[in-house]
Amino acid sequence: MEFHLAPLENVSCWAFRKIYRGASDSYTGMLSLTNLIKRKNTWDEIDTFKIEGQKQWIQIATSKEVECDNFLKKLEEEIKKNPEKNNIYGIQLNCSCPSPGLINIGQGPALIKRSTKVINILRELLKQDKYKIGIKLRLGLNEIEVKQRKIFTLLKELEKIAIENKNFTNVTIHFKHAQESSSKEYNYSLLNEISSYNLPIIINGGIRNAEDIQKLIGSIDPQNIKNIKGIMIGREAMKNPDCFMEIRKKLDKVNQFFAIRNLKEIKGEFEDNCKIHTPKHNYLKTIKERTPWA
């Protein structure tokens, strides 16, 4: 099973991602392709310097197929200029962020009902074979779309992409619709049906520990469990950077001698990382505001 550190806006800098021992995958914050194509300074947020044991993803937002080709060309230019950033495993299309600004321009979860548009964007990204491609979804833009089962129309089309191209390796699903607040309970009633699709599913939402994962896996029909590729954690990881190691210790029966770090040790590691690759000011500000250890 894979263990993904969720992409967190104005948080997921290299110095932050590196302290997460046991995370198999990590992501940059969501980056607008429009900004990446038009603004040189946006490329500073692609800080994919080496992190031992982690596969690093760039998470992008777009609704325009033409932007994908431009982005991929500029990405190769960036890697040539900065070879130390050449540690990118994959690119994930964000169809999940509930920001009204994103939704109003037809991006994020506004794309879930536009399955043809999503498939076209993914096919553009899959025209290269250097990077794996994934997508992050919610259950829908709103409750109406959940009832209309828009996500299932999209999953059916994504199955075809997965058959066509082995580099499509990641379907992360946040188990809420985009209008639900952070305090709302996650809706896992659709998990078993979602896992019946032949897709590499990453489960995201409210996972805190190994017991939560075991409960979710236990709710899935045995024949569907093979399609669960991993889990993604965001909120709990902000509080506890050792959560992945604690989970793996219980589930995988490995790292039995893993020593839990105290908050002072975690802060020290983060500060050391910041000296190597200094995050932008807004990242440091947000991390200090949202974590108990910084």
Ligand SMILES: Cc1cc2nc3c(=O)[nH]c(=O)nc-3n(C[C@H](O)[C@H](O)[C@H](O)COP(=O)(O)O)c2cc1C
The other form holds:
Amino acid sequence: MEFHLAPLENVSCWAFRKIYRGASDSYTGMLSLTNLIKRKNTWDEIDTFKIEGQKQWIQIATSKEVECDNFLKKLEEEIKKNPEKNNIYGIQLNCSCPSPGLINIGQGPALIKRSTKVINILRELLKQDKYKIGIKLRLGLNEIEVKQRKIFTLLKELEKIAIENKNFTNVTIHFKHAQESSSKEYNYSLLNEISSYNLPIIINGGIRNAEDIQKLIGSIDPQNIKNIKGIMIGREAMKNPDCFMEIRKKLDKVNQFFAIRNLKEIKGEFEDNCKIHTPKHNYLKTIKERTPWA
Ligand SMILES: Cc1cc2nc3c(=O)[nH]c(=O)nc-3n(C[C@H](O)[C@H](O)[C@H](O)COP(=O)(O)O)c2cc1C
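Could you give the coordinates for the form predicted together with this ligand, as opposed to the form predicted alone above?
Everything in the complex follows now, all chains and molecules, and the chain you saw is the first one.
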């Protein structure tokens, strides 16, 4: 099973991601392709310097196929200029951020109902063979879309992409629609049906520990469990950077991971990382505000 540290805008800089031992995958926060194409300084946020044991993803937001080709070209230029950033495993398309600014321009979860558009964007991204491609979805833009089962139309199309191209490697589902507040209880009633699709699913939302994962997996029909590729954690990971090690000790039943750290040790590691690759001020500010250890 894979253990993904969630993309966290203005938080997931290299210095932050690097403290997450036991996480198999990590992400930059969401980056607008329009900004990456037009603004030089946005590339600082692609800080994919080496992290032992983690597959690193860039998360992007776009609704324009043409931006993908442009971005992939610029990405290669960036890697040539900064070869130490050449540790990118994959690119994930964001169809999940609930920001009205994003939805109003047809991006993020506004794309869930537009399966042809999503497939066209993914096909553009899949024209290269260097990076894996994934997608992060919500259950729909709102309750109406959930009732209209828009996500299932999209999953059907994604199944075709997964058969066509081995570089399409995962579908992360944040189990809420985009109008639901972060404090609302998660409703996993669609999990079993979603996992019946022939797609590698990463489950996201409200996961805190190994017991939560076992409960979710236990609610899936045995024949569908093979489609669960992993889980993703955001807020609990911000609280407890050792959560992946704690979970893996219980689920993998191995003690290959490091000793659990106290909050002071975590802070110290983060500060050391910041000396190597200093994050932008807004990242430092958000991390300080949103975590108990910084
Ligand atoms: C501070 C913060 C920033 C976030 N930024 C992003 C982002 O850039 N891209 C994204 O797909 N999701 C983003 N999310 C959502 C998380 O990736 C995740 O889907 C959500 O928090 C649910 O998982 P959790 O219950 O484990 O926190 C963000 C969440 C938080 C709390």
